[in-house]
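Presented below, as structure tokens, is a lone chain in the form predicted on its own.
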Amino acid sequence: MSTLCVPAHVPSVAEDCEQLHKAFTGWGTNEGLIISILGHRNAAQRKLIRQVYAETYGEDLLKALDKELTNDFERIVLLWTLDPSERDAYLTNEATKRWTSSNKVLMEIACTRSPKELLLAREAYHARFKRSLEEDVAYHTHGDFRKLLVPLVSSYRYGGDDVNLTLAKSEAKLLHEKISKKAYNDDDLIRILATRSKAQINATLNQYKNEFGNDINKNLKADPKDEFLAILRGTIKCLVCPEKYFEKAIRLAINRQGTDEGALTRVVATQAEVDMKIIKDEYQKRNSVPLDRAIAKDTTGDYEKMLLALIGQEEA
């Protein structure tokens, strides 16, 4: 459920473009005007704005924004203005160039998107980088991380709700067997997580808990410092309860010594039009503080205003 607040009467695309162009011209940049437009338009509307802006002013809106804005405010506005599949392509490409801490971004995008959304992200990756996401992930990762991440980003799961309970029982047993032996990189374990539908995985994990008494993620905490186990737990959380994964990502981003603006920006920009309302409810339940108050306490200026606009604070 989206938290984006689009006004009941939206100005014409030409008018939005004219106002944005005005925000960039004259003395200083009118950041408030940029937020009032881009922070209150949906993906289809933003796409049209980019198209008409380029046709009218002979410049890509993203380049204009890049010239005028700086720091965290620039990043949230640029990520938000991108088409969702382009944004995913950009974020995954960025993640392939970093050390293993960015493996979780690849896992997050591969496992929280619908089959169609992941396919569109891969197509956008081709168009922008003239390579495949799969080949870049394979090239920039190694060992067990490569073994898990390449099939995750390559996956085109069945997206329906049908489940096979007999299969769920047998695969729950198989998963328990592998985890009991600490065979965390086992081919079958990875095959199940990377290919089964989300509904099927959910049924399998319910069988696992019923049969063996524990959530699977509890049994994957053998070594809290093991990064591969952390990625496996993240994979499972993203597949079956993404709102809890994203709540934790925001909580950790805000609660650490110094805000992790990268994680906060990514989650808000990617989820505002998807399930941010559920994430906000989860955050309030878990922390007894509304998310908008937590963000306002931890961020400042135009960056704060843009974040609050996207998570649906009415007066933002």
Given for the second form:
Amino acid sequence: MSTLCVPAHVPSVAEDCEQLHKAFTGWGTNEGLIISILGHRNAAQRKLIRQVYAETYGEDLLKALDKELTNDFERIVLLWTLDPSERDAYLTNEATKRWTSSNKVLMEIACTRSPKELLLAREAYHARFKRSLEEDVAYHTHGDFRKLLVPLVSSYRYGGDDVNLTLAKSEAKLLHEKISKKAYNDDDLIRILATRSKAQINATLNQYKNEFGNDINKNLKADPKDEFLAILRGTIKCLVCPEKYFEKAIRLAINRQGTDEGALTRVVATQAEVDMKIIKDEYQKRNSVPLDRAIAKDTTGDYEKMLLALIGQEEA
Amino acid sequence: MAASDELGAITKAFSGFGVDEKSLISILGKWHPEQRQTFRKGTRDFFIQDERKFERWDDRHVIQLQHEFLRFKHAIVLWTMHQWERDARLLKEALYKGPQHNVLIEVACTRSSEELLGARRAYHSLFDHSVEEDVAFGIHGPERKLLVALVSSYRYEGPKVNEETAKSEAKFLSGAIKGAAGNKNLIENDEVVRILVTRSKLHLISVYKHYKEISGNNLDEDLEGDLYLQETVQCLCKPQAYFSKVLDASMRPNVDEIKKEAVTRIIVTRADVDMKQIKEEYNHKYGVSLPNKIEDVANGNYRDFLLTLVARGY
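Rather than the form predicted on its own that you just supplied, could I have the structure of the form predicted together with the partner chain?
The next block holds the full complex; its first chain is the one shown before.
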């Protein structure tokens, strides 16, 4: 569920644009005004604002934001202002350009988005980068990572709830077999994760637990330093329990553990209108402290204010 | 009509593609028992002399006749279908009847990105699975990766091509092909598959052009040793030549039913797309016009329907 708070009476688009333009003019920037407007508009409203702003002032709002803002605050405002599919295209492109084997963004976007959302992201990718997402992922990744990531970003999974339990049993057995042999990059293992519907995978993992006693991810922890295993575990988590995956990504970022420092910005910007409520609940459950308090403790200034606005904390 | 002409007409009515309904009605329908017997005794292909002294239908031919009578119906149904449903059903059929790798490659590579996406959507609706999960599950061996990736592709279709990249990828392919003795392991070369499976069609056409400049040969000719890679390149870079080649192979005498089905499939699926160019290619390559060839080998309603589609001028 979304945590975005849109006011009951929203000013007209023209007014919003005028206020934003005022926020940029003169000495310095009125960040508070930017947060109070953009931080409280949904995707449709933001799209309209961008359109009207460009028509009125002859400049893309994003360019103006890029000129005026800096650092973390700039990044979250820019990411937030983009259309969800443009945002995903931007993030995946960035991930391919600076890809390392610890990078989780490609997997995260490919697996947590619905089949339709992933398709829209691929479409937006064509429009913006004049190449397909899969060609860039294939080009910039290698080895087992490529073997997993290209099918993941190319998937267009069946979106229904239909599940074949017999198949789930046999594929659970297959997964267990491969994992026991430490054949983590096995063709069939990857085939199952990259092509089956999310409902089918969920059924398969339940069978796995019934039959073999453990959650599959427990069996994928043989080597804590193995980055491919980490991506496999992430894939599974993103496919069947994304809110747990997002909670962990935020927790590690806040605690400065792991390598994904951009996770806080990315997760909040991409999930605020999607699943942020569930993620907040997970965070509270796992850490015994509400997410907004953790963010307030760990971040400062306008960046902090924007994050808190997006996760629905009412302004003091 | 002279008796021998009548025998010839009825023989033809039962041979080739489709059946000649008019002749069967007007000639066969008026034949007396002796005339029919003359026919049975005279055509070794359709009838066998039974040991108990009568001429009986060869079962294989009766089974084939079922296909021939239904050929027109099949073409009509396929033609009337929404393109997405048509392609989804062709993909599904290709998987469980074979599998027919060539049809999977043909559909995945000759449709536009949006058309392939539509087919994938229809596949969800019709079969409650994604096409890639069925292809991955149903295909084994080294060609699986290629085929799954081909049906999953959503290629960029804009005009922008990076010539430098195309050139270096052509160079790479040239080296890879030279290095793989007899092309046996080429399909397992991840880089080769990456290029063919992810790059845009315009980019690949540029790669094809650079390859010719570098090696002096055509890329698809040099891929003779790996049928799947060769077909992939042909479908992506020169589909009309590919289609005219398959049409020719399908209309030869004594080909099996699976090959014969290609005629309906290609003419129905290309009639609104590039039939004009296919006709030109066909004529250029085989020295006879496609309509004339169809006249020659096909009969009745099926023939007339194909000719109508082929004449549409797209």
